[in-house]
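Single chain ahead, written as structure tokens, the form predicted on its own.
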Amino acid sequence: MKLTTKLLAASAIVSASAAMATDLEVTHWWTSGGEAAAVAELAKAFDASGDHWIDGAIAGSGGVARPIMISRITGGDPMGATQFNHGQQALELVQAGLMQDLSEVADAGHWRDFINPINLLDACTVDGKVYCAPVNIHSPEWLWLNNHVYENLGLPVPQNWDEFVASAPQVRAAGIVPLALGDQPWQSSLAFGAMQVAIAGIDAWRAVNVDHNMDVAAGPEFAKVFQAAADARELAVGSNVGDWNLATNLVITGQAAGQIMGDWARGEFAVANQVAGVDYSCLPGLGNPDVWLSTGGDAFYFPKLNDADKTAAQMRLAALLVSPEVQVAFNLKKGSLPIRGDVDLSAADVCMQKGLSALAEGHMVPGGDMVWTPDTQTQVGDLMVEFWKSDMTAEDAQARWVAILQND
């Protein structure tokens, strides 16, 4: 009952009681082992508060799930709550008047006082009103390595991208795939995005992604990024899997040496009982000592419902998602960072501590969904698919990328 008591105090505009207990369907695309363990924490907390979480998991990536979610909302069959990434993915739904305004819950809970970085809340805000509850901070700029692969080959575990590339011939000669990469468009886009921050550097990244400076996009800093992507394309030959967690499993089982993947990969290592720093290494910023991470992540939106009881339950869930207890329990399992800086994370492992250090130093930049339109993101994703599956040169890919950005 302690959690329920704190929830009621944080959300003065609603009154939860046993008599008001309500079923609420929640859709999301968290279906891997680590993700399922994390979402179970949300469901457990909501059920403990007196309401009931009806799980609406949709198998596949966000690219598969989002069109289904959007179709349901626009087609008159809305769920009680649904996951989207921070940014502009739900903007048209908000503008169409299909999403609940959470401003009263946010004001009553003083969200602006503890959500960090504040651009997470800003990404939920349209015309001064809050439309989503952010639940975590995810960053894609991580290189995950199986330490034992290198130890068994008598090689030092790489500490950065250049060392990883240099070790690849010996890894390949031993019959091990150097770089695991799943066959889904967003995974190649993620790898490219991770390389932007880590290889081009923060100043060049800001020039392109914040200031939309196309001269820098076409220049030498990003030529290095595209060359790194071309190198990675060769290193990934032979991974032959689809889902991202299957690629992570190649690393866990020693069939591949490494993977560029977001910090959510940590949840898969945890489920497999792997120990950070012993069984595997996690290199934020792909090992760049000047680590900068982008603040992507997940948030829950609440479609408008013609049901007063369910609407009240939506508000209770929104308040619950940002509560300290839920933030700790969920993010420790998910591999992500909490959206509030006032929680006890003494149980955080080595990898999570690295992410927390970057956050504490203010070394965070907006995620791609926050700085580019969904259409631009889709076109870049299509380009990355073509690039990674062909012999397109780095120079041609860079030129086409610049042309896409120019039309944003």
Ligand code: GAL
Given for the second form:
Amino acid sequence: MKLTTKLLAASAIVSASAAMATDLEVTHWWTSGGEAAAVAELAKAFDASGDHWIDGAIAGSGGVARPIMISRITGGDPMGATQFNHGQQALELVQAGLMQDLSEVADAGHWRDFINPINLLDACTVDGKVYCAPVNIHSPEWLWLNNHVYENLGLPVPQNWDEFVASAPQVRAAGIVPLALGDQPWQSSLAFGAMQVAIAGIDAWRAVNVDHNMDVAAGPEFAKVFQAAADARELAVGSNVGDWNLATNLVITGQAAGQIMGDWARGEFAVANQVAGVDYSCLPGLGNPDVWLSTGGDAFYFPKLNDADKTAAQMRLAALLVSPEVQVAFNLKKGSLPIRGDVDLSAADVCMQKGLSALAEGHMVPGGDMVWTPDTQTQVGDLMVEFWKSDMTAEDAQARWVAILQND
Ligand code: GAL
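Please give the other form, namely the form predicted together with this ligand, since only the form predicted on its own has been shown so far.
Now the full complex is given, and it begins with the chain already shown.
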């Protein structure tokens, strides 16, 4: 073959592969140490597949990032893909016809055969069409404890909420904050949500969060929840941090003894080289032996783009996100559980194993993001901030909470 023909052939191959290497801007709010390590696995996989991940990290919690994502999509400046939580957060964008239908990719990839629990795919489905690729299962209902704080005080590491509260006076006397809590609405809502499952119990929790039974919401089981929240309010005095991962850092460094936070906190312990079961303990369901976790977590949605190459790259990314290899690499770093059961998680630590057990037992219920409208969730969040920053009584808080839920 003459040199010129070879060069032409080579340049054709380069241009073809270059044409295949499509840039996609991906927005998300994963900016803490553990989150960044996890999202780097997604970027690495997408780049290795021949396309190019343009990272669009937005600092701050989901409450800060989501309005930015939504305004870009509705304002005609869409990204290639964006994170939202499982549930209704992108529903209005889908109903406005702004989001890409992924049904072809989901059908070709037989997603319905392996996504577990299937309610994650149902949460992506609107009028029979699939609009998101679920990437993980996060559950908020965990208590994280610094083992060394208790060992240094000659105390046993608490195994449940009651033991945690009982040991708090000795922790406080040692100049350590018993409960680390960042002062953002979603964090106090999360703590309250975790207490609902752990303290009211699964039957009362279902009655309210699934059946929307307001008599139970106003009843004695939830009175116990609000009393526990009032106790936690005292235990959190002195936290003085904002972002959730700064509160986690208080626990990692021994400035605080514990934190109620989702299992994404595990990613922070990991990047700080803390060993689960040695340096820290993780109590799913806040240590209630009847562990029930809610399926929170994340999915990627894809705005419609009038660019055939980018649309094809969106489909490739959606398929990649649910693939076994990416599911393992991402979730091990993220602290979450995979959205499929047919992957090898032998590298999972004792905390991830606890989450996997609850999943295997089917002890998972829909997350708040999937049960209440975003507006209700915002109102509950605002109530929680007010409650946590005031001396509002547990009784008053319960009455106001019921009033909000009644208008969902
Ligand atoms: C949640 C999200 C998690 C975690 C957390 C804190 O909404 O599902 O992935 O990142 O926010 O940022």
